[in-house]
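Given as C-alpha cells, the chain that follows is alone and in the form predicted alone.
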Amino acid sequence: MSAVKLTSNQYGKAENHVVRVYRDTPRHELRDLNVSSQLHGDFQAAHTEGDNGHVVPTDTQKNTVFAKAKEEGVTSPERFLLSLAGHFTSSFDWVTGGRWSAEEYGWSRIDGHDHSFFRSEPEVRTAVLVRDGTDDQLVAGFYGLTVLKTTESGFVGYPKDKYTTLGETEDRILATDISTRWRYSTTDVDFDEVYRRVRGIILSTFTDHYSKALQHTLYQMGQNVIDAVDEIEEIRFSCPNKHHFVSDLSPFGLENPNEVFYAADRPYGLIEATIAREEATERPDVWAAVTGFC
C-alpha cells in the first residue's frame, strides 16, 4: 500500500433553500436564499480512522441555516454568512473555518401589494465567505444579467491570417451575460447598498462609451467600480460575447443596414478579466476557495 496523507478537505450541506418572510406588519417582506455550508478544521480522524467524533452532521448544518434565519433574520446574504461562520467556529473548538456561500433571488411586489410578489431580478446575487482562523475573505457578485446595445460598438484593428474570415466593423450589436465577483477589503460594509451601487455602475458604464471590444468595456466597468467603492479590492468578470451577425438579405433583393440580425448562441467568445487596485495584494488562494474544491 502506498504512503499517502490527507491534505485539504471540507464538508457540509449544500443548497439549503431558505425563504425568510417578515410578518411584523400587514406589509410583508421576504429574502430568498440558497445557502451552502462547508466546514474546515480537525477532521483527520474521520478520514483515516472512521472516527466521527469531530464530524458535525451535515443535517445539523442544514438545521442551523434555517434556525439562524429565524433567530437573526436575513439582512443581506453576506451578513447571514458571517453569522453562520461565527456560530460554527465558536460552537466547535476544532472547526477553524470554512466556506459558506449563498445565492439570492430577487422579488418585487405585484402592483405594490402587501403580500404578493413576483420574481423580478434577472440576475442572481452571490456571496462567498472563506474563513481561515481569524482571517475572513468575502467575495460578492452576481451572474445572469443580460445586456445589449444596438450601436456604439465596433471591432477593428485585430491581426489577420489565412484563417481569418471575420470582417471589421465600426457599428455592431454588443451583447453579453454579465457574471462578476468582487473581493471586499473589510466586512464593515452596508452590503445591500454596495450591491446596488456596483450593479448600477456596471449598467451605466455599459451605456456611456463607444466600446472598441468587450475587453475595453469590462475594463472600464472595473475601473469605475474601484473608483467609486473604497471597500472593494478587486473585481472579476467572466462574460460571453453574444454574437449578433447581420443577416444577408441580398438573395431576396433586400438591403439590411444593421436592422436584421442572426443571434448565434454558440460558439461564443468568452472574455474574462480581473481589475484590481494598484496596491492590492493578489489572493489566488481566495479565488481558488471561492470557485470550489475541484
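So that was the form predicted alone. Now I'd like the form predicted together with another copy of the chain, please.
Excluded here are partners and other molecules; the one chain stands alone.
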C-alpha cells in the first residue's frame, strides 16, 4: 500500500430546516432557517480505524440545532450559528472548530395580519461561520435577487480577435441574479440591520450609473458597501450575465428598436469579483468554505 494521509475533512448534518415561532403575544414572529453543522477536529481514527469514539453523531448535531432554537432562540442567523459553535467547541475537547451555515427565507405578514405570513422575499439570505480555535470568521450574503435594467448599459472597447463576432452596443438590457457574500471583521454587528442596509445599497447602485460592463457595476456596488459599513472587510460577487438578445425581426419586415428580447438560458456570462478594504487581510482559508465564489 502507498503511504497516505488524511488532510482536510469535516462532517455533520446538513439542511436542518427549523422554523422558530415567537408567540408570547398575539402578534407572532417567525424565523425560518435551513441550518447545516459541520465539525472540524481530531477525527483521524474514524477514517483510518473505523473508531467512532470522537464522532459526535450527525443525528446529535441535528437534535442540538432544534434544542438550541428553543434554548437560545433565533434572533439572527449569525447569532444562532455562534451559539451552535459555542456549544460544540466547548462540549467536546477534540472539536477545535467547524463550519456552521444557514439559509434564511424571508416572510412578510399578509396585510399586516398577526399570525399569517407569505414568503415574500425573492432572495435567500445566507450566513456562514468558520471557527478555527479562537478565530471566528463570519460571512453573510444572499443569492437569488434578480435585477434588470432596460437601458443605461453598454459594452464597447473590447479587444477583437479572429473568434470575435460580437458587435458593440451602447444600449442593451443588463440583467443578473445577484449572488453576494461579505466578510465581517467582527462578530459585534447588528446583523439584521446591516443585512437590510447592504441589500439596499446593492439595489440602488444598480440603478444609479451607466454600466460599462457588469464588472464595472459590481465594483461600484462593492465600493459603496464598504464605504457604508465599517464592519465589512471585503465583499464578493458571483453574477451571471443573463443575456437578453434583441430578437432579429428583420426577416419579417419588422424593426426592433430594443423592444422585443429573447431571454437566453445557456451559455451565460459569469462575472466574479472581490472588492476589499485597502488594509484588509486576505483570508482564502475562510473563502474555501464558501462555495461558488472565486
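None of these values were measured; they are calculated from a predicted model. Think of the rigid core as the biggest set of C-alphas that the two forms share within 1.5 Å after superposition. Numbering follows the first chain given and starts at 1.
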Next item on the list: Examine P26 after superposing the rigid core and state whether its CA is displaced by 2 Å or more between the two forms.
Entry: no
Next item on the list: Kindly check if the Cα atom of N63 is displaced 2 angstroms or more between the two forms relative to the superposed rigid core.
Entry: no
Notebook entry, point to check: Upon rigid core superposition, what is the positional shift of the Cα of F252 between the two forms, expressed in Å to one decimal?
Noted result: 2.7
